[in-house]
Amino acid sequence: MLEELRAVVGDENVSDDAADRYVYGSDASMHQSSPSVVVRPVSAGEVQKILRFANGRKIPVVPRGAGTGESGSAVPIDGGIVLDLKRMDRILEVRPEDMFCRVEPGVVNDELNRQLKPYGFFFPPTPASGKVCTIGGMIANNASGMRAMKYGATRDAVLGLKVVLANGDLVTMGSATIIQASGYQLERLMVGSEGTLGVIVEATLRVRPLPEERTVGRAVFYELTQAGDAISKIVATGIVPSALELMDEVAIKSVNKALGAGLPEVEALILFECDGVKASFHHEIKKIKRILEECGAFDIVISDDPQEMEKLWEVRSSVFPATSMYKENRIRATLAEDVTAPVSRLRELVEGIHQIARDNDLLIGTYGHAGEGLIHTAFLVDPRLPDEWDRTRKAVDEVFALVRHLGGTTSGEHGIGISKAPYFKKERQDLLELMRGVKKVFDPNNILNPHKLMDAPEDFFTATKLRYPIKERR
């Protein structure tokens, strides 16, 4: 197998070795399964003809890009072959008269927007990992981030896709032109598949006009629940700004001790900002201000300048690494971290967390895209502690059950993989036999991401090894 593979990617682009192979055996989820051999094309045809080698084999594959994730999409529970896919990383064409550009899946999201500034364009998806996050990795998700609630998520910015289907063969999805009505959209459906239905080689993006002017603020509440409150209200009033942000007690304090932001510590803030036309969402900001009054914030401090913009959005975005920083021993599990509720029942979602971490005698933060109904958990355990495993696990159990109860959905932006995968079964269990269907006519052999989805195991803390080994019971 080895030799074939290296005649078409070439030597140091294949590696069976341990080290690496360990790597490439987990994302940012708790997972851990070592893949058979790491495989790093570089074009399409390359992509082509390791698929066809691995169909006629059936030998699995599973795609990766930066390895972000956090629900263990990217991990080869079957071991096989692992395709980083980071050396694709070209920007092909940027036509901002026609509102798209077209790259490779291997491009850095903030790259990307790097590239696009001089033309007065941007990528509006802004997830927390954007520094590093590649362009497949956050189609095969739908990545969404701070700025969705005004400019949607990743699949809303997909045009056209080119994929290489799992014999080999490569197709075109979708297209150059904003609007197209041509048949099934199979594009979208790629958006979102996690790399079990085809490995995409080309996305063809909308890209936006960069807003004239950001604005941003900062507002603080005593209690968690007023801040709910603030966000349905917002919202409730019409008003979109391009992001609105909740901060519980554990994230603020997890990134004062972190980066010494210097955040009130109490137990919510709301990180808000407008942008466009300043003219038109100055009246916005008035709005905003009044609402969060009304709902009991205080110390609200709104600021244009660039400096300060970069510096709150930078705080936000190291909540993630900085609640493992937030107590000695504890380790951030990352576990029905992207749950998603209506925005009119955000209160809910976010106190019935808090309860579920009183009721289990555990520390869990809450923090995310509230203006969207997304709140990121983040679990912060000791794995040297049995018990507490078993007190995470029950109360995981009740934070899927208070979404399902809420309304809400299992996934809003990390995907499904291995950890959110029961939940989701019961999420959509009428949908299970009906994907199955789609995934067979895509990849008949099933080597694409096998056991993923609607056919991942059903206790995920056993799926695999957890690379936070549990000392066993004495």
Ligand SMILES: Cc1cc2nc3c(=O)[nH]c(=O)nc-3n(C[C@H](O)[C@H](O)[C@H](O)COP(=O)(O)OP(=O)(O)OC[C@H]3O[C@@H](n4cnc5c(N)ncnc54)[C@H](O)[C@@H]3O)c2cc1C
Contents of the next structure:
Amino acid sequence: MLEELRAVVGDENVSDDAADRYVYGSDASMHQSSPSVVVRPVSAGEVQKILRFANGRKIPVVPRGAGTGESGSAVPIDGGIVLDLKRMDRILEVRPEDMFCRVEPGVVNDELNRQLKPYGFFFPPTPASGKVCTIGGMIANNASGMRAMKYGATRDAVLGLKVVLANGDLVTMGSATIIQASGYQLERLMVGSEGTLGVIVEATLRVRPLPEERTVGRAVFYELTQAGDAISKIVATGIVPSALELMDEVAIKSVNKALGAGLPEVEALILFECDGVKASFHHEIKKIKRILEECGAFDIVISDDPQEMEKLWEVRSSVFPATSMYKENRIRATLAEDVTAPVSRLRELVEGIHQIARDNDLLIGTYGHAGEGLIHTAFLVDPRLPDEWDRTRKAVDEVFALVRHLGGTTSGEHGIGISKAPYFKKERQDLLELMRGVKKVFDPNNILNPHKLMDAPEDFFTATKLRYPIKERR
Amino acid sequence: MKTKALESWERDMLRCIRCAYCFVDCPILTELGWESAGARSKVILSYGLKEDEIECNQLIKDRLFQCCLCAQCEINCPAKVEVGGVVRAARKDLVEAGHYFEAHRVMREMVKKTGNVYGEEKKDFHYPKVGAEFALFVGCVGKHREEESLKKTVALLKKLGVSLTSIDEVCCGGVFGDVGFQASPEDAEHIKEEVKKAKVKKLLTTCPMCYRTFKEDPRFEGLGVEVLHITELLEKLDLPVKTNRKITYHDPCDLGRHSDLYDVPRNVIRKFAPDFQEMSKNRENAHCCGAGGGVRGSFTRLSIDMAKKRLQEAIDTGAEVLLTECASCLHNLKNARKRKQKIQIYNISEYLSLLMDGEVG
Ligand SMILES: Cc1cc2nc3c(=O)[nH]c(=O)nc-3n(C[C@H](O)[C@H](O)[C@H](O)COP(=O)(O)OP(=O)(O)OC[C@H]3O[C@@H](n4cnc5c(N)ncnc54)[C@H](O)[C@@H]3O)c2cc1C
Ligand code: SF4
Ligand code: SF4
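Having seen the form predicted on its own, please provide the structure of the form predicted together with the ligand.
After this comes the whole thing, all chains and molecules, with the earlier chain placed first.
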């Protein structure tokens, strides 16, 4: 196999060394499973040749961006080839007059935004991991972020894709137009497909004009439930802020500890942002402020100082890793992570998660793009405590049961991968066969990221080796 | 493989959430491209070694030694993982198990023989003075690789009337902890003894690595004098010269990220060079020149490639002169310069000396 792969991409872009196999066997999830080989193609042509070869030999192929996925979607559960696509990082064109750009899959989100800025445009999804995650990974996971509320998730920005299919064929999906009604929207099918249907080698993405002005605000609450109510009420008024975020005490204290953020250490904090032309959103800010006050907020600070705004969002984007600093000996395990409910049920969602934490004697922080109904669950576990993992697994089950009860969904933005597959299968039980049928059409030999989503193992905990000391204690 | 040193870093390794924020600006990852070269992977590989999930091989060893210990990753890490600490511990365990780089072992031997890492004949600047305010410590790289520059620095201090004495120097040993070897306690004792003999209140260093070592290394506890970097002294002195040339500045990692001295060298530069232009990556985000962490000794080409990138960033500012204040950075950046590149590269103190002598504009 190595010979053939080297012939395609050159010796220096193939590795079956133990170092690379170990490193490329994990992402930001708790899973670990090594590939047989890592390959770093630089062009669609190379990807085609690799897939043709792998398909002929029925070797699994797992596309990979930055490996920041939190549910193990890039972990090669069956080994095989990991395709590291970060060398394909060219921005092919920016066409502000047509409101799109064309990029390769390895382009990093923030780099794209840096390049779009001089044109007066931006690519809106804004995941917190934007400084490292790639466009390919964002499309495959349907990433979103705090601005999705107003501007939509990655799926809303994908106009067209070039995709290498399992058999090595290169196909073009969608178009380079803002709208299209030309039959099946297969480019949309690729969104959220987590590398199981094809390898995205080029994306035509809708970009938006940078807003002329922005204002951010911060409101402090003594009670988390008040903050939950406030968010539902703001959304219910029809105001669409460009961001509406919630942070609980765990999140607040974590960033204070890790980054010296200096946020007030209360039960909850709401961060909000409005953008556009100040004259028009000024009115919205006033309304938001009124609702926040009615719901019990105090110390509401509003600012349009760009440096302050940047600092605040930098702090927000650091919450996930910073939670590892919250308490000695407790580490952040990526579990549940991005549960999402209708916004009107936000208070119940947050209250429910904290109740589950208390019932199971666990520490779970909550924060997230609350304006979209999304809550990140920060499970802070001591991997060395013998029964901590059992209680954690039980709590994860309960969190997902709560989400289903509230009419929500398993994943709002991180995707399913391995860790969330059992719950996803419950949520989508009437669609599993249909999805398997789709997979079969695209990938009859099941080589592309096999055993993920609807085909993932029933128990995420035993699906792969886990990267914590927990394995000895099971 | 036994991983005694790594045992005590378990907490940091587990705290790593594997977010990859440390991909950003890691000079080694930028050069090599493979994820296994980046900071996240150094933590993963170290953990794998500790947990006995992987066995050391050539690439694992290479990856763990391909790190300038520049601490950019630590600046970027919101989980505050001390990547440098993990890497140093991993290197210690590797060396203990016999997986060391010959270049590093030889350095250790050389210091034993000659007191400097190059094994070259002792080259001391002798200007003993009784009752001096400062003892000057210049370090191996300055003395043996940037001697001309160092001579200008010493000349400057004399011109500015700084009361100096020299001591019998041996290598401060800072580099050895970085590359997995133990620094010599005897050498530290010798330096402490020399400083005591000099009867000074302050130890003045030109090399940021020596500066850090004297301040942080437990071997230097009880040194009994204030340790200053030369930029800290220059900041306080009147500088009787000016230049109209456009200047930029490279932050040495040991001075900036490791010692938090960002403003001090800039304050010095602004005193004599009003036309100062920052590089796009500066202060805590300044790209490393590639010389640190033992990389120059074990991966020379990689080290120079990093220096070339950094130099280009300096050229991109449009500056005529690139200043720094570290013999290692100076040496690496100078080595990276191609003949057609017109930018001039000096240590701040060297440049000031040349300015005072009218040898540069
Ligand atoms: C600290 C942190 C914060 C985060 N914040 C957010 C957030 O705010 N919002 C959010 O949505 N997510 C967030 N995430 C999750 C993650 O960053 C996103 O899912 C991101 O889109 C993954 O991109 P990646 O390049 O790392 O992809 P990877 O993790 O490498 O891969 C993800 C999936 O995409 C597939 N894939 C990658 N490239 C291609 C391709 N070219 N063709 C086909 N399939 C491909 C892989 O096979 C895998 O299934 C966060 C993660 C971390 C660690
Ligand atoms: S930034 Fe810190 S937590 Fe994130 S992967 Fe790097 S070392 Fe780990
Ligand atoms: S210390 Fe510097 S070179 Fe080493 S991993 Fe961190 S950023 Fe990369």
